[in-house]
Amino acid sequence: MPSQNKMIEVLETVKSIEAKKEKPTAEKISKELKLPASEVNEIMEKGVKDGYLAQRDGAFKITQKGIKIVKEHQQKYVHEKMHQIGLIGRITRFLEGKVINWKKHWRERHGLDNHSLQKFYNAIDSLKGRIEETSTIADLDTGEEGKVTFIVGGRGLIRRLSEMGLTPGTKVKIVRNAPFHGPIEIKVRGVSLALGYGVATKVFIKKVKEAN
């Protein structure tokens, strides 16, 4: 029986293919995930049976039930990436416990207002690719490059980063990623900037080779 992780992986891929205005077929999903066709077919059949997918004319479509579990998975991934700050991050995750209501959590714990939250949701809803293909600026090594995909933060932070040139689609190069979670020097639009580690964990990017 397919694992829940494999199911989410397939659902994410279906959603990504749909975002590209293409038809998600078993063959295309098998190719993108580099999984045997027999395994993909088994997962897709279970997805249809469980109500995560609908099938029509040889193509699949993710249902609202499927979208719901993908969105929860995406938010969990983003949240964990933002809390990779050693012991402090682990303590924070422990104190927060399991998130039941993500909207409430983003508002109360991370200061996102309705406008910022909707922008974040729009970004992950229209993501062309799986959420695991993104990482934060803090995850990049010196010399690596990426393109900004989305930013998780309130209006003030997003406005400040926008004024610095950090907007979706902008290429970023890591000039120096200081050890022990120190400031990260980046180059944006030919200008060198310094970001605090905490801010850098809120800027999600795709590495250039993956973005292309």
Contents of the next structure:
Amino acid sequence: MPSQNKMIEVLETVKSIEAKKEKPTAEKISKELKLPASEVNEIMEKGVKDGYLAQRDGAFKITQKGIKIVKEHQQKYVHEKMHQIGLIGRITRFLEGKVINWKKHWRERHGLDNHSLQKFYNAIDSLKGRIEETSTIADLDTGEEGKVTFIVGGRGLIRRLSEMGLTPGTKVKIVRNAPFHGPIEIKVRGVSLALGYGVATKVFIKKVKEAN
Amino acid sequence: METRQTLTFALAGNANVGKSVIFNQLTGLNQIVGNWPGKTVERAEGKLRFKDKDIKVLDLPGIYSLSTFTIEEIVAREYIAIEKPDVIINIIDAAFLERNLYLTLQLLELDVPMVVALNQIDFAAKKGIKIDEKKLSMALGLPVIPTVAITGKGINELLEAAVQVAEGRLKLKPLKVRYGREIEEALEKIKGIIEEELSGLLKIYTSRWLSVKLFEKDEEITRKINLMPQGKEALRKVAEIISEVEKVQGEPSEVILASERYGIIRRIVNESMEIVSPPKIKLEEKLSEITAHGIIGYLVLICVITTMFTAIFYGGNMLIEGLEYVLIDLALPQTRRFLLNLLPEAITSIICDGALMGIVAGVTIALPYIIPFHLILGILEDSGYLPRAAYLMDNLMHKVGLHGKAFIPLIVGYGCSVPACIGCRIMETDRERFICGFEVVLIPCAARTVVILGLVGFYLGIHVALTLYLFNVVLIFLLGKLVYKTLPGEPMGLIMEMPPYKIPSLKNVLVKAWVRTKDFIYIAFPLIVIGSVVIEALKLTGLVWFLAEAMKPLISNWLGLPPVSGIPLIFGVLRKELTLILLSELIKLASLTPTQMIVFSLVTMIYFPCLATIAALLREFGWKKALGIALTDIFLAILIGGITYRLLSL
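Now that you have shown the form predicted on its own, what about the form predicted together with the partner chain?
The next block holds the full complex; its first chain is the one shown before.
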């Protein structure tokens, strides 16, 4: 029985291949996810049965239902990354229980207005690849590098950060981390910038693998 | 002679590029520092003569962009768009060309005559960066003058170029900032809408700039358009155009434009800049390493703060003693004797004990602390240490609803509230400044420490005094959180540039300290003098007894203090240590019960800041907010005092 996690992995990959205007086949997906083709096939069959995928002449297509659970999964991932901010955050999260209405949650608990919410959805929609490939600046260690993918936050924050040079695709290097979730010093476009820990958890990046 | 016209130059640039150094090089002491009308943003203006021309130079606040993130940006943008200076001198840091050119591009879009000062080329050279200023000048279509602000190198050439541009002798072919095809098409459509329906705005701004700003969803411009008759309809159309582009590009419009601008900049930088040798700035990097270190950094911070305190308060105290001797022991009695020969006693009293005493209080309390404070703040600012301290303290400051930068004013507040209030301006947004100002006045300054130690510490023991301090910290923590949660606006985390260390220029520090002190004197002294005269008049007319009588229910019933202690509390507005001195004159301190001592100290600690602090609040926040803070503190003092009295007498 394929797990729900694997299912989402496959669905995300289907979505990202579709975004490249290519046809998602089991072969491509198994290559991308480094999973045996038999397992991928099994998962995709179940996906079709559950209504997440539609099969048309050998190729697969993600359905609205499939997009919905991928989106929910992506939001959950982003949310968890943003919430590594210590015990109190974790306790409130525990007390609040599972988020059912994400839109409402982003609006009410994180203060994103309609505009910034739309921005955030656009950003995860246009993501090339799986959400797990991104993480926040706060996740990186000293000396590591990454490329900005998107920023979750209010208008002021996003505008400020992009003006300071943190536009999508920009390379960022971690210069130093202060202890106990203190600010993080990064190098961007030749300038040293200190970001508070809270700000750093809102900047999502794709880690650049060290060239060996 | 009268036909000589005055030219206006405005200096614009990022923070930490040496803008104020260039300003001071240009104008020397010939400058006035004040606030922009209605804003807590410093406005510095100076005059100079260059080759028979009178030139007015305006130092715009340090900004990274011309959007509306900070009040500084709004101020700078409105000034350039509305006042239209003859020339903008854009100062850019050669060592950080890429980021600095972001503002330059936005200034180019405003379509104003401009000259670029390529500053700190010496430091860039040390970093192994070589910039071909001719190529940069070609790419931007503007004169580019290399300068080293601290030594004054290139300043004359800069002035010469600016004058030539102002007089039209130097024709500019400024770079036309153009974006990708899709964006340009959208901008063209927006331009059409503006020209058709919002032509009223074109008197101030160009249609190109307006369309770019609308595309970026600029709050300030949107707000203005919303008020126009056809504004809402036009905005709706614009929003449609924007969302189409956003859908195609998959990014919000402001991010699209920022990316495009940085793309243009990348091309300019690639053409005109090369890295010729590895950087030779080992010492600078070592210093950064040490001062931002997780353990050593804090030790350095403690040393710096201790030094700062010692310098401000020992320096200040020495000045005070000297000044008090000269003014109170020598000058005042002489003046009084002299005036008594000419005027009746009552008027002499008002002049001497009121007005003159007020001036003396101002001179002997505020000034001796303010001057060393400004000197030290200047050194910390110019050397680049301030951001390191903020970096280390960010975590802790979040606990009181602020971020790292607030650390400096808060710690200064333990010395004197006046420089601490002034120091709140290092916060970026109005919201943060206000929270900071609110917390700063609650911190017991040196004068309040005298009361706490002299009364509670002396009679009840040091541990009670320390408890009061601890209570104060908790109070600030709680109130800070409360204000943080209730005040409208987007709370800001720390986003701060960490500039490289520099050796501060002594001249620049001195000039800055002097003009800032001068500004304070102009604002605070009239208030201090008037306040002192009023209190002296109250005393002479006997109204003060009447007031004390009126306050009796509050003082003795609610706070449980001896009825006369209302009087020292009134006079404490002049200077806080007066409360204790006056109280000891009115009653035997030892006759107070421990509860009364604690309540009295608590009230003194929290209630109304002294006149000089109110003046500083007024100067920084305007009368509404100053009054708000003052009234809140009085209310708090009475509330907490009363509750404490009841709790302790259980």
